[in-house]
Amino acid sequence: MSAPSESTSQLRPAHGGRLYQAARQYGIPQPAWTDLSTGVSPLGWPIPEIPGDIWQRLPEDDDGLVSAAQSYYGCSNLLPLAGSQQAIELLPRILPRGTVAIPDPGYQEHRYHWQQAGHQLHLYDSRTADPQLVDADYLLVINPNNPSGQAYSRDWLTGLLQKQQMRGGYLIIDEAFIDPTPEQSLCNLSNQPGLIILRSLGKFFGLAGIRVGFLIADDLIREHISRQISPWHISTPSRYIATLALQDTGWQQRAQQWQKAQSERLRSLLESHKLATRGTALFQSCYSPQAVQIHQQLARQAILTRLLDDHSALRFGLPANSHQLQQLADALEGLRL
């Protein structure tokens, strides 16, 4: 575990999905690329025609979004936000300064915003270390972890929650990638004190562009967050789309099956090329000392992957179809390492 961080000068993290930048850098037109860099499902929920009056109305809280989310997540104490990213930005500001345990590797926006808000950071290795051993006011777990792919069982997380409750702290769980395996979620325990859960429609539903997510927490925390946001922080079209997607149980079941099967195909392909993998239903990560070279060689063949900030691994999102999977197979065959 590292020492607490005292600096607030950390640079804003980079993210996947920078397709236009890659197109310019490698001189390959954007439509020619296969973008595997984001972890967002390439087969998103099919958006229907949006009624014209939706574009003419300001957002309203009683439009059905909250009730649809309560049914989908199986809990009532939630707050719609402009993606789980908005919760990631605001939580460190409204919670009293203290010590926070952050997984590393992990989604870097967490580390950035807790650091910027002046909390003391302790980093634990999300691939090997046990967060049970970390003593902190706020214990963050990304389940499953992005990008390491580490997943934690409900029983084990419940033990973590009890530990945090005993010390009067919080367990914060980022469940952005958990939708393909909803049985692993702690949403049905959301009435427990000391538990905060972040959910997103971006990854599983393939709707990153509508910027809708949810904070699941006690009344006091939701009230504090509500005071920090605009009354119209989620657009009316986004609320309309999110409500319908959350209600579409048939599509959700089909998506879970497809994502799991496609992720297994991806894992098998990568391992057949001697790339050790660890991942989720929405991505596979490959740790390799040659990660930079692999990333660059694939990019020259118009396949964009996510190179981790420390250059220790590549994250591969799901190919959209058999054609993209074959493109990746051909590119891997051509690697010169």
Ligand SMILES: Cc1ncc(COP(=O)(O)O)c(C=O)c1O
Contents of the next structure:
Amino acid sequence: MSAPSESTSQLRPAHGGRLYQAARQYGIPQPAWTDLSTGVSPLGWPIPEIPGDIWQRLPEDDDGLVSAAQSYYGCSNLLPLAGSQQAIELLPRILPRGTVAIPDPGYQEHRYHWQQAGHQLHLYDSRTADPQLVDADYLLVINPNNPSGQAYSRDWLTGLLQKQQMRGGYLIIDEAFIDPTPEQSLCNLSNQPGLIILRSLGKFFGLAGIRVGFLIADDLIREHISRQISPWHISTPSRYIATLALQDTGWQQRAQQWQKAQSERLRSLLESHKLATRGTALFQSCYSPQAVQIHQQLARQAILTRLLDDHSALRFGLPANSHQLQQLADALEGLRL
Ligand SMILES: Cc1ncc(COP(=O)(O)O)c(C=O)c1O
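Could you output the structure for the form predicted in complex with the named molecule, given that the previous block was the form predicted on its own?
Below, the chain from earlier opens the complete complex, with every other chain and molecule after it.
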């Protein structure tokens, strides 16, 4: 196998949620940690007992997952994938090489895979509501953005879509964190040409481990992606759990309310410690010149946060309960900066 060329030798992006590593690094056993390092809801959809045959049977396309997703997302042109991550990896490979506008900061896997596939990247600042985007074949928007917390209006997005339709390009919206505010989603426009949407069961449903997400796109793109994946790319137990979670509208309403209220509690706690925040219902990000020190001091008290790669900010996921919120409050009280 040949060595990667310079243009493709970028390091793979790092991610939150690496509790084993933190346990080793700080010498604190893993169960003692409060993990706030991801945007995955700590109160995930409650998984029931899984019937024995679900473990035994091979995955089948017509098991009800697609129709449950069609009702939940309110659109029909979707393809289940092993997390929205699978779409992030495959889209840049199946789309013709071109120019792509990428949010910075933004979930790093996008940048990595567009670059690996040989597209020309233009970064734009994702911390403003109306960023200046270059004309590009592909415009990528993460709405709301992880980690900047910036949300984008439907008007701005539909304007971008019209622009892309005129030039025969694509608007790609990563809606991994949109579930608590579904009114912001563009899924109801998914039949429009030039629009591609990614959805995730990892964040709002707290089911990151089952690896289920969806690509919402036209027939041609779904067909191209389907050809790249295994017929059994999502396991039968994952499909079973995802189907039930997507159908559970009562839980979804309670989760939206709880996540919004908990995120608000987190925001006011951080702001009371002079940490200015930008956030979504699933996390709060604090830009601070002391992000590194805060990250390390909290970690010594077994609270894991996500330090952005450029060390400009810390991201806090939702504490699971009032005990964890109090632990964070006590740790913030003890900061020596
Ligand atoms: C913005 C964004 N999109 C997509 C993903 C991928 O999530 P998943 O593959 O679990 O759907 C992540 C994961 O952190 C993310 O932050």
